[in-house]
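In the form predicted alone, a lone chain appears below as structure tokens.
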Amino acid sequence: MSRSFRHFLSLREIPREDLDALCLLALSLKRREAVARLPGRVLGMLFFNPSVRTRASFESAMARLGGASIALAAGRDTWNFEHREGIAMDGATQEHVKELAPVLSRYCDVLGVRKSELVTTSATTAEVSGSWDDLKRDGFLRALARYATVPVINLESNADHPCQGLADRMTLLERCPGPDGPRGVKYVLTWAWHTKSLPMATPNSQLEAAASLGMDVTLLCPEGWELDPEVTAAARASAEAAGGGLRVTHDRDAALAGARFLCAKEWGSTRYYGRFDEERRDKERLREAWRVDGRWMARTAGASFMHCLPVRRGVVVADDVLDSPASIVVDQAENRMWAQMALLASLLGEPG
């Protein structure tokens, strides 16, 4: 397939025609209707955060394509990196991205990086330095892409998780066969309560994924937990351009009525960004009301339940939803591998 993008950093930067082609190739690969091979090609991945599905799905994808992969844990396998310009590196950093990116580009044919300030295995929310307006610029990711001489894939940043969005988009297409596909089908992305403040990257990309398919998209959340206005505006424009629409609501009953897909995700509030103790105290009142359970599903039009995983059972969603036939979270997770196979084949070669 031909493509018009060099890097894969945000769904908002990829033309809808390219996203359609990637998803169709992914579906063809999954159905064994197409074959792609990348023998001798190498994927290099740099992880600043823990990873299960992203690392395993990319390594599996590259192996199935006949290539190889290298995964480095930043801070454990590497030096500490600097990406800012004009910095005298007399502190904690030992290597600048200006050297890192071209060197890795000579070892590898494509690079991936996961760097999100809020992803942590700790029981408490991660500490952040800087405002949301600063961190959403994804300085390290953008610098790596600027100085790399090979394609760069965002494996999750502060602002975006385009690989999750691509897999969700593929899943929605897979579940809506027919000439119109998911266009006009009601999709609800709902905020869910969590013990910690979590990144907005995944819901940002999930919103754009559904919007770019022309779906009837509803963003459901409590007041104060709306996504970044720039992200919402971009998704609304994508939805309208594709023949759909997007609305933001705090009315659960109105949101769930007629829904065919209900995607739950936890995320922090831009209003409280960096003041997470205050956010935790404020959102405690939302704990019981914003856990997805069977009563939520009963208000939909027989919706399929989606979640990116990992998910905290009994906190974000009840067992009776996750264990029901309505849950497609495992299929959704599997599609990470197929979507990423299509992405790698597009960036590095052609299906045969």
Ligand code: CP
Second form
Amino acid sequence: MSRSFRHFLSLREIPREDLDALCLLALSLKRREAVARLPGRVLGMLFFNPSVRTRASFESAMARLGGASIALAAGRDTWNFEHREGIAMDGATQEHVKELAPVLSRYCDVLGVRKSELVTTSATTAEVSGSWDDLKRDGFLRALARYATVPVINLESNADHPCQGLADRMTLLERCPGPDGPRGVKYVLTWAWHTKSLPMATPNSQLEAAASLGMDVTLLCPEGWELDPEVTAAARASAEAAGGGLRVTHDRDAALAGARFLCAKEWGSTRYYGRFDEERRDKERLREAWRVDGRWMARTAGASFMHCLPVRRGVVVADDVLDSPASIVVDQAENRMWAQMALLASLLGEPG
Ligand code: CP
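For comparison with the form predicted alone, provide the form predicted together with the ligand.
What follows is the whole complex; the chain from before opens it.
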């Protein structure tokens, strides 16, 4: 398939026609109607943060394509990397992206990086090293893409998780097989309560994925937990260009009425970004009311339940939803692999 993009960093930077082509190829690969082969090609991945699905699905994708993959845990398996320009590296960093990117480009045909500065691996707290306005520029990812001589895939940054968005987009297409597909179908992305302040990358990409399909998109959240206005404005423009629309609401009943897809996600507030103890104290009042359960689902139009995983059972979503036939979270996770096979085939070769 032809494509107009060099790197895959944000769904907002990929033309809708390319997203459509990637999803159609992914569906064809899944149905065994198409074959893609990348023998002898190598994917290199740098993980600054933990992962199950992203790492396993990319490694599986590359193996099924006949290629190979290298996954490095950044900082543990590697040197510490610097991406800022013009600084003396007399601190904790030993290698600059200006060397790292071209060197890895000699070994690998495509690179992936997961780097979210909002670190959430401790049981109760989150830590961040800068302001949202600074971190949403994804300095390391953008520097790697600037200095690499091969395509770069964002495996989740501060601002975006485009591979999750692509897989969700494929899943929505798969679940709406009619002549109009998902266009005009009601999709609700809802905030859900969580013990910690989680990154906004995934909901940013999920919103864009549904919007770019021309769906009737609703973003449901408590006041103060809206997504970045630039992200919402871009998604609204995408939705309208594709024949759909987007609204932001705090009214749960209105949001759930008529919904055919309910996607839950936890994320931190831009209002409190970096002041996570304050956020935790404020959002405690939302704990019970913003856990998705069967009562939520009963107000929808028989919605399918979506979540990117991992999910905290009994906190974000009740068992009665996750264990019900409405839950399509495992299919969503499977589609990460097919969507990424299509992406890799598109970046590195042609389907056979
Ligand atoms: N959804 C997702 O990206 O999962 P992992 O964090 O396990 O890769």
